[in-house]
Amino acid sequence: MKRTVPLIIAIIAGFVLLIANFIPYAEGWGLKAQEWFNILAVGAMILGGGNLVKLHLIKISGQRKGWGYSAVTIGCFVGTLIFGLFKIGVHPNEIYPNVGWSGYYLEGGSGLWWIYQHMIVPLTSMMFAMLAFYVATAAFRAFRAKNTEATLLLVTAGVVLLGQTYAGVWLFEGWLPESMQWLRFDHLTEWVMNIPNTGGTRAITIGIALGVVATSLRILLGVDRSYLGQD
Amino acid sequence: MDKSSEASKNSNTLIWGIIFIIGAIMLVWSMSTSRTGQVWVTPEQHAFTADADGKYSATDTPSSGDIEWVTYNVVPDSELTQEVIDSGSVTLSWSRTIGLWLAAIFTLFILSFLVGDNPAYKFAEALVVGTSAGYVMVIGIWDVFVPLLLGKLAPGFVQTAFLPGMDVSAGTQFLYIIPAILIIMLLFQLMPSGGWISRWPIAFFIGITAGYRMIGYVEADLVAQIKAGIVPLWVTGENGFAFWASFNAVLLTVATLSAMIYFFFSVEHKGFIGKTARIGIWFLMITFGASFGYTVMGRIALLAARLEFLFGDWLHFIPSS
């Protein structure tokens, strides 16, 4: 019962799934078990959320080290679910203005849309771009031209930086003459990415569809039950 | 705490100190001669007369009975001068210009990590996890949840309480209580005990992901790239033999079966098998070094929508987006 029905719906789900591709009789089957693949994202969702209050809450009534961080996150996630789900501050469908219900929950002016624009955005995309600082600073000890392989990174990553800027022309006008402007740093990125990078991208592709390939046939034959657990 | 790290301690908050005073004062100077961080918006308004048949239609001349509301659009910053204020058809947002003030104070919170872990910080990342996952959370229910699940199992109820113009020709589908005890299963991972029933949801997770990307990735990456790597070697044009195409060619053609063979473990790398590897391993730094290139292009133009935000849309120094 612990093991052996989950492993039987793992290989009816995912065989279902593979036949759906080769016999049209069964192309429904494959998408229905798609769309309740999807409405199980949602319940992991759910139990993420839960986990998450959780976690939280213990963190809070045992007063660790942070419990108030603790609690603007709880405090934050409640508020963001209530602006969401009771459509606060979300006008009616234009086409359905009796509904009170029917408008799009992310619509302009809304609570949710308020707490997207102006919680949401800047905060992530501001942490990615504090990737720039540690990226450009991480490159700055690491990229040392100590062999061939170091070399051809660092001059590729260069070439790129620079091919995608300004700079990238502006250093060679005026001077270079017409027969040599493939070396423009704008014309040298766009050989490499169409190149070399599409080469070595193309390797790496083919041997990640490899891999799952392998993966997901040994979890359709039951070799591989590490997502059964240990007991 | 010895005395040079205490000196580089005190030599920092300095610093920090003066360029804290340096941006408040700009702030002051710019919140004095213009409208900074000001939000101003015009209202329009929306209504709807319903006919004989109850059908609602959008009109100018609104009546009593009739459903109505407004809405705000933001004046752009080019076109509010002092005369269009004066002539009071635009309005000062308060929930807008509250909210432009918040984005840049926590947009500055994320940037003080450069100083190092602090208190702006945390409160900024405990904001972000907490609102992300109720953000999700939120999608997540209205456009998969409510349509997918509910309004298979109460149709009904479904199109008349959010979804009008849904189709239930189909009637209630019991065969969705399915996946609805599915999430019940799941949800028996915070319990105590009982933590194996979420197997069953899980298996089945993982048996439509394996099946669903098996064929996804033979379709997508295997087969498709294996097809795109098979091009000519021997290039021709109008003018016969096209040196450089066929040299890209052969290039690409290379950089390709040298890389792969990198990744094939199954024989020892030496003698021709070696050479070819070392040679896949100098395109894969080549590639390694692009990706690299154009992560680092991505975050600093990142970073540069954010300054422009700091000085645009809130300082108003440099022209708003």
The other form holds:
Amino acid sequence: MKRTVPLIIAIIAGFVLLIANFIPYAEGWGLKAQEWFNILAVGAMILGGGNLVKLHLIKISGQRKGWGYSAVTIGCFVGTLIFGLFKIGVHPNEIYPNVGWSGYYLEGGSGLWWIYQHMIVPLTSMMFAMLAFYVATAAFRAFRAKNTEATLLLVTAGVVLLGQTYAGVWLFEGWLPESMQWLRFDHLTEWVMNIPNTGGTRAITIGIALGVVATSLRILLGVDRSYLGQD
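What would you give as the form predicted alone, now that the form predicted in complex with the partner chain is on the page?
So it's only the chain below, everything else dropped.
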């Protein structure tokens, strides 16, 4: 029962959502299935939060390596949860002025808004700033001209990089004949992005779509049962 019932539910829900996209009469079935999905997602979030607290509490109680980070994680999680659930700093909605919790939870100046603006946004910016250095080092290793393919990749990347800056325009400005203006880095960059890059992106998108279709059919037909915890 632990495997058969979830398998039947997944197959029925999958086919209902599939049929709802092609048959107007069954559109309401798809909406109902999505409502149930939202309800289950809330339950999954509660279980996930409880599991997060449990794992970090075990790490703190055992004084394992890095337990201080676990304490910070639990403190931030509980604090954010309190600010969000109780809408601390949120003013009542103008339509319902007598209902204290009727305001928008991310209202400007509220506690959750402050956490987002002064903690989440700076941390996200820092992560992207660090990511730029990782990308630069990875590009340095990948763009070594070891063979023909690597050389082509290096030349194309150099053209695109120069075409995105003023230097790519300035290098040929003033002395390149009108008939050879297409050799400017900004024009070459536009050609690379619009033709080869677009063609490659479409090919990858088609491959992803075919993979999604194949995986979905395997799940709908009960062939792939990995989500049940077995191969």
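Computed from a predicted structure; not experimentally measured. Between two forms, the rigid core is defined as the largest C-alpha subset superposing within 1.5 Å. Positions refer to the first chain, counted from 1.
- After superposition on the rigid core, the Cα atom of Thr198 is displaced by less than 2 Å between these two forms.
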